[in-house]
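This document starts with one chain, in the form predicted on its own, laid out as structure tokens.
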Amino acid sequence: MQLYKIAKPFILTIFGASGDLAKIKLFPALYSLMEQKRLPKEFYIVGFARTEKSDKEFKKEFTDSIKENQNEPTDKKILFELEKHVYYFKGQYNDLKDFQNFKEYLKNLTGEKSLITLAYFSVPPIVFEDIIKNLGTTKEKNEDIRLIMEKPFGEDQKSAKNLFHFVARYFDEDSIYLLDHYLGKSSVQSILHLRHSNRILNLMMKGPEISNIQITAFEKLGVTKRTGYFDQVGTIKDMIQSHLMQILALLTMSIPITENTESLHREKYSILSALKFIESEKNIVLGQYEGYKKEKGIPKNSKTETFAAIRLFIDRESWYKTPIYIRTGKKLHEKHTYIVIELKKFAFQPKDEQPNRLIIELQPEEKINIRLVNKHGSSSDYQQITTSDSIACTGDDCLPEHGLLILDVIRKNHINFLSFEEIISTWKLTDSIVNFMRKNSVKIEKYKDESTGPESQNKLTEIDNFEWFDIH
């Protein structure tokens, strides 16, 4: 299979080019595209930020970030070639004059050619509107500008709706790419591909066949350098509102006959808009790791959750009374993201017999395994049989998630991006959970750093006579 390569010249403007997101994710992804010879001969990577900086300083920052965050050793020749395409512009996000000067700067840089323009928002949501307004105001007729906006999109349902209405004043919906980097992970994309191509899997993954679904996303690190952002939002808004809700939608939605953007977004929205949190303290567990308040910049009286486990339902006949358990947390014993789909047992099976399980691991390993039960001879002992295989991307077509998503933007492919309808529906659910937490002052339990999290998380699954399935 021939790899897709970008043919047309383009400009990638990175707003917030001095931030951690750009350094940790975006710059290494661009290196991978260069390494795989996916980039055209003519392209421009322009960092736009408020800090005073020369091209030379930014180029060094760019290459140093790649060396530090690339998983494998970098090639000096590839770095040198990539660096030739890197530039820097100092500007204020709320200053129209700076954007007008930036327009002239780009014309001088490119020789006034008509190029595809990608505008990447690697900035806090508070400055989204300033950048959108100034880009829209300085946009020329028929200019092809594509906005790549990284989550979070707003901070609640109301602000997400306001953002949608605001950006619609200046840009068509086709020009907007709402990015959740989880949807760029090959293992997450595999959920849909596996269901679409394997009838046996899709027959298993139906509400009437499933006793419960568990989604676990454990992180070994604490909040690191994101203290200012994280303490304002907490883990429910940071991880569950988009990343884990998207995984849940891909698992439970009806499979469209054709894999196109409209049908996929429609089916995901059908699930996300039907998610239900029953307001009871039995359905939520919150935690905070012991060392959290010792982190630089965290208030001593912070009540921000670094761990959350919630019990949800899908308000659809086909998923009636099928509980869904989601848990995620920081500073835990391991970095591990996985899905456990527990199938119903026959009525005549012994209560202590293990159920069949379908397990999809997303990180650090990417694999799928099916666990069955068997019995030999006259023995009363049952044996677990595990069939396992990797779903990791292999070969030359593998890229980090941001690299894959940039290629999608160039191809004008929205399938691995979010729709505003999906975002608004997940904020509606998230708002109901957060409002319940605040209204009822839900207890936040302390848990030891590098532990498995709060012990009371087990009470969540015990409501339905289940237990968390931990992969060891």
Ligand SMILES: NC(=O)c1ccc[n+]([C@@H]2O[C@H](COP(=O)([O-])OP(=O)(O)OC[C@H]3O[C@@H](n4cnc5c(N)ncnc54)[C@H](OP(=O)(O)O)[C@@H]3O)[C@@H](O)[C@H]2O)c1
Second form
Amino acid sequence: MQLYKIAKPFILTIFGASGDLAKIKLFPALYSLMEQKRLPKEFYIVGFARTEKSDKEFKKEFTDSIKENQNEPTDKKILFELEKHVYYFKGQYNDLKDFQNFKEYLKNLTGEKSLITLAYFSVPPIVFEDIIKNLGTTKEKNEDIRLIMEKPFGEDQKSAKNLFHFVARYFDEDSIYLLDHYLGKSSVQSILHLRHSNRILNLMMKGPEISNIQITAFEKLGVTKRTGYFDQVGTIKDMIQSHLMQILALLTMSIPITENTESLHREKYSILSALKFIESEKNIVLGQYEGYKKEKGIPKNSKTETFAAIRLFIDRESWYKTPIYIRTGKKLHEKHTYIVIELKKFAFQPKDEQPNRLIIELQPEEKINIRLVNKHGSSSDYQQITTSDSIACTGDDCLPEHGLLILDVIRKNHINFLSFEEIISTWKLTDSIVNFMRKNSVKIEKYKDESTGPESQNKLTEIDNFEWFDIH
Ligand SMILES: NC(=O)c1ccc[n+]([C@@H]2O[C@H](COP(=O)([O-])OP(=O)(O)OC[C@H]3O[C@@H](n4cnc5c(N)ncnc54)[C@H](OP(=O)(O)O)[C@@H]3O)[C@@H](O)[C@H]2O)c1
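Go ahead and give the structure of the form predicted together with the named molecule, now that the form predicted on its own is out.
What follows is the entire complex, opening with the chain shown before.
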């Protein structure tokens, strides 16, 4: 396969270049792009933040964080070459004058050339509007600025709408890239490729054939450093509203015939806007790990959920009465993200016989697994035949999520980014869940650190006589 290489010179401005996202995700992704020789001769990586710092200090931070966060040992020569393209500008996000000076600074750097500029918002959402306004105000006619913003987009439907109206005052929708890093994972992208290329899979993955869908995303880590942010939002907004709804959409949407952005966004929006949470306490289980309130920066009376399990439906004739269970939580016994699609059994099959299952594992391993039931020879016992294969990206052309998505932005390819409509529809559903939780003070169950989560998550699947399928 021909590797995509960036041909044209570009500027990547990273707002909030001193933060975690930049250090843990972006800088290592840039290293991978350099390592794979995908970067052009001329490009500028410019950190913009409020802290006073020299280019030299920033270059050191840049290379140190790559060494720390890159899975493989780094190559000195590559780092040295990459570092030559790195610069730093100190500025306030809310100061127009600083943005005017920044513009002059970039012109000096690039020799007055007008280059494609990627503006990466690696800052907390509270700063987004200042940057949008100042970038928009100083933008010159015909200047090609592409904004890259990471979720969360707002904190509910109303604030997301406000943000989108605000950004639309300054930039066209085409120059806005709304990033959910799960969509940069090759395993998540492969859900659609698998469905698109395998009629046999797609025949199975239809509402009338499926008894239930389960999406599990267990995290071993607790709240880590992002305490302030997490305690404000909780697991439902942090994980379900974005990453897990996207996975659900890719699994259940109608497959567009043309694999282009417009068709994909249309179908994703269509299914996401049909998701339904039936307001009842039996459709939701919340939990908080025992050590949560002892974490630095977490209020002693915090009522934030660190675990959530919900039961949803799709308001569509073809998905009538097919429950969808989603569960996710922090500080659990393992890091494991997987999807289980259970197929319906024949009416004559014994109740205790296992159903056929399609299992797609996304983390830590990436593999697809089909489990069929059979009897061997004269044995009276039923056994499972399992066919399993890796769907992990292998070889030299694999990139971390942020590397892949930066290439997409350069190519003006929105297919792996979100549309305004999708985000608004997932917030609409999330708002209905969160409002229900608050209005009814849904109980938050304590669970032991490093356990499998609250006991009562089982009640959710028992409503329909199913069980969570745990992969061991
Ligand atoms: N970290 C992750 O793994 C992750 C994952 C998914 C999404 N995100 C999203 O990515 C963005 C950046 O995340 P992050 O974890 O890197 O954020 P962060 O570390 O909290 O902040 C990044 C930088 O923004 C500046 N900043 C922080 N608070 C500010 C404030 N109140 N006003 C003005 N500037 C402020 C600071 O730089 P200076 O003080 O030097 O200017 C800071 O180093 C956020 O929108 C976050 O929600 C992050």
